[in-house]
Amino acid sequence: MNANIFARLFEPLDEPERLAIETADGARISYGDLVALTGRLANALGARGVQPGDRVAVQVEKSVPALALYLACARAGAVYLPLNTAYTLNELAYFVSDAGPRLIVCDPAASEGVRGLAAPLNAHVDTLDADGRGSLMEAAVAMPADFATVPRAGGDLAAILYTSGTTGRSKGAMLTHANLVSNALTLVECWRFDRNDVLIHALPIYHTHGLFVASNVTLFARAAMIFLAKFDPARVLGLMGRATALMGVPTHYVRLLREPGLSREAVRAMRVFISGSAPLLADTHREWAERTGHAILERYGMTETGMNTSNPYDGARVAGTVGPALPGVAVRVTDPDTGRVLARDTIGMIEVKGPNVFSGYWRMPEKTRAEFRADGFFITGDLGKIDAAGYVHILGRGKDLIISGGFNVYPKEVEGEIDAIPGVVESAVIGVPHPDFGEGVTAVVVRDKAARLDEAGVMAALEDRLARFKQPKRVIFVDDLPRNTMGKVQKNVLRDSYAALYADG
């Protein structure tokens, strides 16, 4: 059997007339239309000299042709390399030089600069704009729709996704066809997706969440998606009357809660709300349940592994946890220094193993070896614990661990107590250099605009809630926390901003 994810998705194609995608302007694309478009694009890739195993770097806005390009790359046996649309030309230079793509697809406005990056590699440059127009589509429309899907083994590369690189050089996570297929099929089953589902797709498709989770799950289930260029809370709320599912990041749910029209009646057609890519506040979870009658289903994944755990579709969805391990995935917690497996409810390093786990870092064999245990478990870099019920609790990145006065302080624990203080919207706890303690526990807090909360008030509220060494040395109030495009708080930015906070003692 051809293990190519395209073949697993579409061969054979039953009911080609079935709706696959509806766009924001009402265009309707059937499964047959989508497959035909991938054939034309795959032929266009071949005309550009793209061979199986070649990388295709793509930095374009979200559109149906952009999604079809991912599928066409898989169909042609190429390795798809999606890049964040926010990356500058200077940042793009690193990814291009590291991955060595045969083809780079970019927005027409960026083409001149990208051609300069492509020239040393003899790479071809094509364009694709937010409306799905550009030189690549001009070439594709002249191509035949028929294309023989290239045979791929399960271990062959399907994509390279670069990590954010907040603590050094970005690493290219190599994802295989088997990685993507196994994870998508598991999620279809666990989240009960079927042909009757309609997903509101408001995520970017340069990231694993929008590309491999939302899109692959929908397509494997033969469901439909309403494909929005970006997240707009009023628009998303208005679509819920004829949709069944939403996948979002926590910020999306926070913004939807600000919509006065959000109610049980407004979401009566919806069966599931899924959240990931960043931690969901327990307060958001509770308020959502009160307003809608739905418990948000939170899950845990990462670029290198796809999804690892999920709160259950049937059963308790516990706020503050990301649920048990998915079927076929093993999750354990170990001592970060020795690798010894720790008992339940003990905080340590989360490690995972399963068919979803990537094959390694592109052109970084030493880094790959360092991140895997001898028995095949991948060291995620996330700190957490597994409770008695088997639910995983994420307590922060290992690099975010604060060591103050020789004691380990887990930011998530302190943030949970701060977030419970009346008047606090959210918080981020970081460690910054301190002359006496090595690192000073520092809280950066967003408060409600009507709140009269001050630093002394936060300190007083925590006095009987946390051990002395866990209590913040300083509390700083800000209007908003810095976040990346997927809603994750950028603690590295905060650490840089307040690095000199205790410089004078």
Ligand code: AMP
Second form
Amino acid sequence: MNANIFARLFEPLDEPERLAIETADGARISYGDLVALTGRLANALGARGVQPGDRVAVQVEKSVPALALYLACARAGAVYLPLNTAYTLNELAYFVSDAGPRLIVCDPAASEGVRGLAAPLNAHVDTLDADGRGSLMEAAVAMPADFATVPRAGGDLAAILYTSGTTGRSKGAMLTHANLVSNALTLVECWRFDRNDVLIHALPIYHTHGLFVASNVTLFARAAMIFLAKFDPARVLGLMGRATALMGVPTHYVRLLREPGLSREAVRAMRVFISGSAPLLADTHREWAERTGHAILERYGMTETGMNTSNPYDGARVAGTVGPALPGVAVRVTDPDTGRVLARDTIGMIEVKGPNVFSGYWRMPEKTRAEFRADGFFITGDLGKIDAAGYVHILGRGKDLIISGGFNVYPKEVEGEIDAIPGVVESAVIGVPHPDFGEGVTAVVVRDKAARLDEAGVMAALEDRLARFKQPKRVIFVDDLPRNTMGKVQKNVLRDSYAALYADG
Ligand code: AMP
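Write the structure block of the form predicted together with the ligand for the protein whose form predicted alone appears above.
After this comes the whole thing, all chains and molecules, with the earlier chain placed first.
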């Protein structure tokens, strides 16, 4: 059997007339149309000299042709390399030189600069704009729709996704056809996706969440997706009357909760709300349940691994947890220093192993070796614990752990206590260099506009709730926490902003 994800998805293709994608402006693309477009694009790739194993770097706005390009790369045996649209030309230079693509597809507005990067590599440059126009589609429409899908083994590369890496150089996570297929099939089953589903797809498609989780799951299930270029809460709410599923990042749910129209009636057609890519506040989970009658299904994954754990479809979806390991995935918690497996309910490093786990970092064999244990477990860099029921709790990235006066302080624990103070919207707790303590626990807090909360008020509220070494030395109020496009709070940005906070002792 051809292990190529394209073959697994579409060969054979029954019911080609079935709707695959509806766009924001009402265009309807059937599965047959989508597969034909991938054939034309795969032929166009061939005409550009793209061979199996070659990388195709893509920095374009979200569109149906952009999604088809991902599928066409798989079909042609090429390695798809999506890039965040926010990257500047300067940042792009690193990815391009590191990955050595044969073809770079970019927005027409960026093409001049990209040509400069491509020239030394002899890479071809094509354009594709937000409406799906540009040189790539001009070439594709002139090509036949038939294309013989390139045979691939499960271990062959399908994609390289650069990690958002907030420290050091971004690393290219190598994902195989088998990684993508196994994870998508597991999720289809766990989340009960089928042909009757209509997913509201408002995520970017350069990241694992929108590209692999949302798109692969929908396509494997032969469901339909409504493709929105951006997340607009009013628009998404309006679609809930005729959609069945939403996959979002926590900020999407927070923003939807601000819509006065969000009610049980408004979500009557919806079957499931899924959240991931960043921690969902327990408060958001509760508020959502009150307003809509649905418990948000939170799951946990990362670029390198796809999805690792998920709250159950049936059974308790526990706020503040990411659920048990997915079928076929092993999750354990270890002592970060020794690698010794820890007992239930003990905090340590989360490690995972399974068919979903990537095959290593592109051209970084040492980095790869350093992040895998000898028995094949990948060291995620996330701290957490597994409770008696087998549910995983995430306490944050290891690099966000604060060591103050020699004691470990888990930011999530402090954030949980601060968030529970009336008048607090949300918080981020960081470690900032401190002359006495090494790092000073520092809270950055967003408060309700109407709340009369000040630093002393926060300190007083924590007095009896947290051991002294965990209590913030300073509380700083801000209007918003800095977040990236996936809704993750950028703690590195906060650490930089307040680096000198305790400099005077
Ligand atoms: P990325 O590779 O951009 O998908 O980021 C992966 C990281 O996001 C993980 O290692 C976690 O730190 C974080 N993450 C993803 N899902 C969750 C979740 N449900 N709760 C908490 N953190 C999460």
